[in-house]
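The form predicted alone is given below as one chain in structure tokens.
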Amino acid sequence: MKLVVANHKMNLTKETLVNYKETLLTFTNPEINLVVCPSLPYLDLFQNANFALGSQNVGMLEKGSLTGEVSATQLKDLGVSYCIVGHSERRTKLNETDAMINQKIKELLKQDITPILCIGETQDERSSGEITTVLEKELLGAFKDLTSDEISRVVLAYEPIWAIGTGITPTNQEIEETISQIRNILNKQVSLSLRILYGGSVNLQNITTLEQIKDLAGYLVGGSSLEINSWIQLLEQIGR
């Protein structure tokens, strides 16, 4: 079964989301474990649905003085079962470090919320042959001081930064080679076979091609998850 995650980012409004949810409730695909990650104010709209609820962010503290953040405990209270961490937009625009991401993962695991850890390289890093170095730094930083059991509860999302929102998608061979590099890095540390998603301009035009990659556990989808009718069309192509 594929894990498919919709990341709405900072998009959509309550009126739109009510229709979005109602339409999505009519969709069934037994080959998909669907997760919806709406913007934070709308988490409660997606409670008790027939798909999993995810958050786009979590704070680094269990509780206390961190204005504007939300704790893993609060997310758990809302029925959240997945949470995105380490997305490149937060790394680059909000200066999130590997140490901050590591702390967020620890807080999520305390509440039995599955972290979806995003990792990936820029075009310059790919061109200069630094992919392994970048991925190793992000993985080791995110997993610092975690046990093998804790790491096994994390889902990875490989998102080449140069493909996010650009309409450019790596070839299947490039994705397969990078997933192999990720597994080699992990095997040197903990010998675990984690679920790996792909994210970065996943759309109706390339989903059939991406489905040919055998070592993909699913997808993290941004822009293509926003318009409900085309989103359902994309979901119908997965796992068939």
Ligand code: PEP
Contents of the next structure:
Amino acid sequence: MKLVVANHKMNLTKETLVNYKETLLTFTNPEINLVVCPSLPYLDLFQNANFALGSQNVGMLEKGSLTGEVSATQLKDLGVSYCIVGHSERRTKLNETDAMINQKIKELLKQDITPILCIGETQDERSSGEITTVLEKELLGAFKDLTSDEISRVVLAYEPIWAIGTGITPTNQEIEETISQIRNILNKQVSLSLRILYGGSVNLQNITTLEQIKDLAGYLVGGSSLEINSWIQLLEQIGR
Ligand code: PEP
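Could the form predicted together with the ligand be shown next, to go alongside the form predicted alone?
Entire complex below, previous chain first.
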């Protein structure tokens, strides 16, 4: 069973989303555990569906004075069961740090919401052989002070930054090697096996190839999850 996460980012409005949800309700694939992460104002619209509800963000405090943010308690109240944290867009464009990501994961775990932690390197970091250092920094920072049991409740999304929204994907071998590097880093800290997703330009053209990857728990999908008909076509190619 694959975990497949749709990340709408800051796209789509109510008019489109009503039809999106209705069409998605007619889709079933027993091989997929589907999570939809709409933009925050539309979380409510996606309640009571046959797929899980995810948030794209959570505030780093339990409650209180943090204008514009949403707490894990409030997300739970809306039926959210997954939440993306540490997306590269938030790290680079909004200066989200590993320490903030660590706090967010702790808040989510308190509410029994599964964090989907995004990690990944830039093209420069890959070319200069810094990939392990980057992934190690992101992982150890995000998991600081967490117990092995807590870490095992997190889902990882390996998202090479150079593959996000670019139409370029690593080779299957590169993804497999990176997943094994991630497991080696974690083995130093915990001996548990985590679910690891791949994210970055997953589309109808490359999904059959990506499906050959060993040790992959699923996908995090941005652009290809926005248009409902092609999204369903893509979902139909998973786990066949
Ligand atoms: C993402 O932003 O997490 C992502 C995977 O985007 P895309 O599928 O558009 O590359």
